[in-house]
Amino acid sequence: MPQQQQATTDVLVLGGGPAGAWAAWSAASQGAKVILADKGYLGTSGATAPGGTTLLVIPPVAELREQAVQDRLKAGGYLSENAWIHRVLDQVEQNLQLVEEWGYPFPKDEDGRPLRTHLHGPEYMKIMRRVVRKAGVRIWDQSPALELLHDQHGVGGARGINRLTGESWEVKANAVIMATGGCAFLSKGLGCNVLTGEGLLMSAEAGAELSGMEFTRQYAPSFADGTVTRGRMLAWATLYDAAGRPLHRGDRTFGSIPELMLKGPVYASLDLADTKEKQEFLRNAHPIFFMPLERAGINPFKDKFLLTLRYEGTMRGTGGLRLTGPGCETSVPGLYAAGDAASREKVTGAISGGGAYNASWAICSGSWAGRSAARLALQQPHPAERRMLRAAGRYGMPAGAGTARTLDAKPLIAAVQQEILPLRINYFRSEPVVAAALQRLNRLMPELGGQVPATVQGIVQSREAAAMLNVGRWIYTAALARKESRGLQRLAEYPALDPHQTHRLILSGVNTIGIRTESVPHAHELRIPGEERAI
């Protein structure tokens, strides 16, 4: 692929979700210059903008933020780290301090104290791009990362392809931020299209860890024929099979929709909003949800929708890229991560979810990522352009002359979706079912090695569909070494939780994969329910 745009810069940020768009402030407000490569529109792309999150914001009283840390502990599988929670509730807090004073209309109390709990991501992401570029950033839309370049020191910049004028691009930098999201695996969720998990292979490929990769069961309901995945309105439903029977009514609904969905199809209706008060406070609260409902007819307070279930992956999951210090820094010298690439485990254990403490993280994470690599940058001894850097991708790429077969990414897709993707292998977990499943997406790494199509769109879906196939091994490869069920973590044979196995599985590697286990700092002072001693 000729290189027709090249760039050097101190620090260069592959993503433009919110965990890019601070990370890429939090840099420059350092003073280092920053570039900022999105796979979309910074603003627009990803499943934050076209929707909105909740937060978790809890006020700096001792009593109130001991015991949230103490709950998120334990729900977490006691995977989590007190001092990395602590962190996250007091930089979330200043940051929003921040989003107010640029102009963010947060609602405020009876006594006038602004609500700083929920953002409506139009508005926020708006502001964050306008915020961006006059800190200096330059965006680089519709620019896909597609390999790291690196050398004996660590990573020193990244390659990519600009999807609208079809230039290929490369960025020399001192320090890289990985803020690319998670991986959805294609599976239709709202804003999900451009999380396809590039940025964990690309950082593989240069020698980075995984941790968390286990904690991926997550689904979250839709309307059939929708892409907006907002669970929480199904407390105010009923849930009904074909013939119209109630099945389960109000609270914790979601819980029982993969058992009911073995059974039949399921249909919902927020039958439980029966005042028209009711029903106006969840317009207003997840306005979003209804318009694929009302733009096929239906009145969801009366009528019956058709539910199903979208694979969340990694972005409602925990595992990512193994940080390995309190600035976001992977296991790869010049590398960091923030977001949803990054593992979330140190702040949500074995759980995690689409807003609170997710949506936190990939504010607080894109800061402390920021202005990390921006101190690496600014006094780098080894600066990316005297740097003999090669390129690190080698999965999906364009291949040498002489490779007859061509990689037709989409057939190749649906082959990993099929594994991935179903209730029955990555929900309802077993351990001879999930190695069937990564048996079989072993045996589809060989078409990686086809010719690929020298489109843009055939070389970004092929990168694509590398990524989504090696994430799929990541995620079975570490259930099936945790042998207990723990969080979003489950296993047929191993339904309890093992205090032994208060540990992190660290991943490495592509083609071979290697993993081991990593303690966590304070889980000898634990006293897990159900063990008789503390581990």
Ligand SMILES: Cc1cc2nc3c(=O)[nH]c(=O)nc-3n(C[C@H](O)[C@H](O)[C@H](O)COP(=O)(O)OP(=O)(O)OC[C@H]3O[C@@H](n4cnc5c(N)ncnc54)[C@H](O)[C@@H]3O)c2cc1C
The other form holds:
Amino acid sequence: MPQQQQATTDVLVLGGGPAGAWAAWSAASQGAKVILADKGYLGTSGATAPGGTTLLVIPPVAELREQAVQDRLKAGGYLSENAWIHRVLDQVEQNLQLVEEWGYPFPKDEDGRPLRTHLHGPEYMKIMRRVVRKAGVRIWDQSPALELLHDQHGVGGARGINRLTGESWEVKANAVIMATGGCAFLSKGLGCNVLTGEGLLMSAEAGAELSGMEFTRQYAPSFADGTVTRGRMLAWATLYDAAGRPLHRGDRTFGSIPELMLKGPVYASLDLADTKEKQEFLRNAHPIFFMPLERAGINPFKDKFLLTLRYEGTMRGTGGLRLTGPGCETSVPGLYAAGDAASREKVTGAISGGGAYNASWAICSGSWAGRSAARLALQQPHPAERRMLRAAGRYGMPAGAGTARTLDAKPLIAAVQQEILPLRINYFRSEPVVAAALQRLNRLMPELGGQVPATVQGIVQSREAAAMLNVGRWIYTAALARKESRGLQRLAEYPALDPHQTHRLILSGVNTIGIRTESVPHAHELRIPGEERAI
Amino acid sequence: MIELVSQDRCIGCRLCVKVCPTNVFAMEGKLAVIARQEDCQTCFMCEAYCPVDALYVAPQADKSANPDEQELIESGRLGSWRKEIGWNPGAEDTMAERDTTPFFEVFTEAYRGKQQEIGK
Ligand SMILES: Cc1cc2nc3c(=O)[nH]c(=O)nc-3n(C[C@H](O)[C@H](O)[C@H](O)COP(=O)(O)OP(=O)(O)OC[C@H]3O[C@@H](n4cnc5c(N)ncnc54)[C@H](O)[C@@H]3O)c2cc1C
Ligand code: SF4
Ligand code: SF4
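Now the other one: the form predicted in complex with the ligand, given that the block above is the form predicted alone.
Below is the whole assembly, all chains and molecules, this chain first.
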């Protein structure tokens, strides 16, 4: 491998989506030296950049906010934490004001008050790149992280590779923020093929715990040939079967697609937008939804287009690294998590955070992680370069190789996808089917002990394969352990919510997966008769 | 999938190589080439960043669409996404500026009308 690039810094941020960008900006604003390494490019990479996100913003009116928090608590199966949602609502308002000051053109209402409810991805992330650089952060694009460095005091940096030069890199830092997004298993949802789970794997190898991995029964509809997973547009759709018979209209369309697909192909048409005004509104609000359809020669307001469902894993699903404190600390000292890489149960509970919560969470958790990581790094008596750090990576890496065979990532990834993507296994979850899939995934583990090809693609894809395989194993392990249906978790054998399982499931370890429960502050509020049913 | 690097238009600025999230492009001499089409995630970001509109991403994620360059130019599709975002030189406004609409859910509730259930 070509020569190493080495650096020491206060805070190392891995991932340059909104969570990583806010983390880097916030750490640098505290006076810390910061390096941000992204697999792709801060500005284009991740789930937000190509499209955009609607935000969770609620005016600072006590009743409105309390109502939202209570609604969420109930919808999320009493696994969210009211105090955390209030924190997000307060924090996101401050950050969005900054985004506006930095030049984002939010629309205004009749009284001239800005409506900061939606961000177009390309513009938003371009602004974030500019302010992150201006704050003095060194941005390393095309530089996927592969493994963490650690010692007896916890995490102290990371190693990775530059995809353009082939150089490996090593950064020592007293605080590392994991902001590598969710894991969507290369299912080609918009912007999501960079999200393959290495952040979760490298953290687990360094001893970090995961939480909420069962809340991942999450698929999003897109035009069958395309990638744009903007399900909310289907609130304006009628769904049709192959013979052109209407199946569902409006609000109910979105959630019913998996069941309808069991019976045959499902088509959609946005024919509920039946005036020019409505069509123009939708076209301007989400151009990314329309452009690919138009390029394919489809008029979505009139024509019926075939739908598919793309698996979103922990991206719009909810599981991720377990947070242990208000500064987005993980269970390993020196390691922080933000955005989709962190479990979002504290604000979303058992349901998806897509549709508003996740985007605001990325902003807030990034800011908190950046601030607390900077504080820790600046207080450290021992500079990182003097620590005796070891590399923690094993699975799908040269350090874990145990056989002479070559690790062939592409067929391995296909084998993992075969167990994870099908609705039959992962959406219509049942004990025997999920258990059999988990067993087949377990049997793939020895493949990770093969020799890693010494090319950039070989090195990166081997690690991606290892990460997806293990995220899949965590998802199914947690799904089998939660013997009930709640939010994004469902098992056919247990169709109802079980009040005795109003706790979190915490996983740890890679080869042998440990599992325990963690209590949640609002569990007692669920013991109300009549609410003990699936939600 | 990414389908086209226009040899006539490309000025070899390397921007697509730098910004593509999935590392699809490489430089061959002075021009960008599609080195790993199968890794393309159909996110359209390269089109948005190319300063001379030399790139075309077809909406199909899996099948190769093999579009014709001349036809793309004539139909105005080459460069249309950058234009829609408002990053082309001389753009009057940006996509973000044009989105002057109220909260999506509020609009939906107010204007879509009540839905009758099918079959009932
Ligand atoms: C089409 C679509 C629409 C959405 N709409 C909404 C919405 O309306 N409201 C809402 O709340 N949420 C929405 N979401 C979800 C929202 O986009 C995500 O929650 C948000 O992007 C999370 O931010 P993040 O920074 O954690 O992750 P991402 O934005 O996904 O960024 C992760 C970054 O990590 C990098 N990375 C990955 N692996 C590595 C590695 N090994 N080393 C270094 N870097 C790495 C990636 O390149 C990427 O840049 C939507 C998602 C999609 C796909
Ligand atoms: S961004 Fe456009 S001009 Fe620059 S190298 Fe790529 S194709 Fe050529
Ligand atoms: S569409 Fe996206 S993934 Fe494909 S080449 Fe362009 S930037 Fe890369």
